[in-house]
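Heads up, the chain below is alone and in the form predicted alone; it's given as structure tokens.
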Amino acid sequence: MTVGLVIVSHSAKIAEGVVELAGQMAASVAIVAAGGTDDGGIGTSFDKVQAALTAAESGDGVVVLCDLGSAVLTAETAVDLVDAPERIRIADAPIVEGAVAAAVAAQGGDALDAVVAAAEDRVAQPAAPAGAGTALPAGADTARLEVELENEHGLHARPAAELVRTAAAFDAAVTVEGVDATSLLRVLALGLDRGRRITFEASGPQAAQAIEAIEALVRARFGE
């Protein structure tokens, strides 16, 4: 199980499109939309809301994406209905950006806590990397690792979400380009063109092991 998503937009394509994005990086995430009215209009539906509530619950819990302010509304009403509204949390992201973060995280198998996170960016920011200029706890493990990017597209959306994965399955603070390599938000914010030469670091008891696993990421281009 994993937890699931709900995005509510007052335009039914709108929260398709971001369900159709967001689920290219996370396959086994339930992930509903609930846009525009009943009647096909524009505004929010508290039946369709309360609908894809049901539809994402797995168990493990939903986090709700929404786009503006009515909808926020209509989706706190349906929480206050549900049988497990402590299940049910509203992020406050923007809710393209944030749906494709928090399903990334979901993907990972994160909790509902870590998934509301990542969706507003609240990722905890890793130790100081190696050379970072700041010193280290006494013993701890350290790697580091420059390569090239050859992806044709750079370090876009999908290939983004491999390594904020990759990076999260390891006890080590992973940064790229000195920035946090788990929250999705920040690496796309770097902007990796293909050839841009980038710096992977990380910190922690496997922080070896992590480096690795990026490494042969990059080798394999990220599985593209």
Contents of the next structure:
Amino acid sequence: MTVGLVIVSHSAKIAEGVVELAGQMAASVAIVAAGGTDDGGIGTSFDKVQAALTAAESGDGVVVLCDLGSAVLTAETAVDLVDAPERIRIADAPIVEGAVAAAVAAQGGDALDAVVAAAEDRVAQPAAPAGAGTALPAGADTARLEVELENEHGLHARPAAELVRTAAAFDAAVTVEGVDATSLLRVLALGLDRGRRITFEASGPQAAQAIEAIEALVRARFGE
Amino acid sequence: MTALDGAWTRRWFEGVAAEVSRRKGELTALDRAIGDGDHGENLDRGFQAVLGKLDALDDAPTPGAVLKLVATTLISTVGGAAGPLYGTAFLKGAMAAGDRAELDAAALVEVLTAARDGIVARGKAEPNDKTMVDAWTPAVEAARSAGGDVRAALSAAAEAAAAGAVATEPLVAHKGRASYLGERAVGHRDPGAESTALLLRVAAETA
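Could I have the structure of this protein in the form predicted in complex with its partner chain, to go alongside the form predicted alone above?
What follows is the whole complex; the chain from before opens it.
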């Protein structure tokens, strides 16, 4: 089971497009569109949102992404009237970037709070960011990798999502070019192109394993 | 009449449906100036749906039952911010009315206060944000200080709401679609405050 997503937009096309985009990186996440009014116009439909909340709930909770103001009001009203409002969270995040980041987090098995945090780009920062001079915790290890990016389109959304999943799987704080490698939005914001030399750094008990796994991932061109 | 019963509540919303239908072009024009230009059509769709559902009520519904039906219908059919806002208002109003058969002036003030509080909680707007709160808040205060007569309370609320709607004209919007416009919203009346004034004026006229 995974956390589900509901995309609430004034436009049916926007909601469906976001579902399509986010779904590309999260095959097993229930992502449900609730766009437009009941008669297909521009606006939001309480009934569509309510139905989508039910369809996206597999037992682990639902994160809702909204576009403009009344989408949030409609979603909040729907949440007020469901049986278990504590299992539904409305993310304060841009609808496209937030949905993609939340989908990747949900696909990786993150719990409700972590999926919301990913959408809102509040993922925990590495305990010891590279070069910050912070003292490492006792027994902590560090590892470093410098490689050239061979992927034709650079580190675009799909390979970036693979990196985020890999980095998050170890008990280590991992950075790529100094930013948190478990934050999809931050990794994408780096705009890493083909041929670029990039540096990964890890610290923590599983730093070496994390870097090893990332090296294997880079060599496999992130599965592309 | 000294108290407001379910028949009045029903008459109120039948009147609102007729008045919204008559003035939808005007409400939409206000919304076209500083919003997304659908307030009149959205409210008309919602209140026409309300008309269709009022027949399903008992012969002698309580005010609370009518308010609840109006609330759920608006939430489901309006399609813009006014749906959840008015829906929440009337739902909270219905809860405040409870199963009373009639509302006296004190109960009316409770209902109006609960409705206003519901809108504030849902929309997170404050007075002077250029929203319907600018009509609701003076209306509640006027009804509260109008004394013991329900008609006097409703008339006072209607007048205060109308003045509150006019007073939104010089404001810069801080909530809703108009907030994207900054200074350009100045000089235009808030459509939600205007529809609130309409609702309360019909309430006074049907009492």
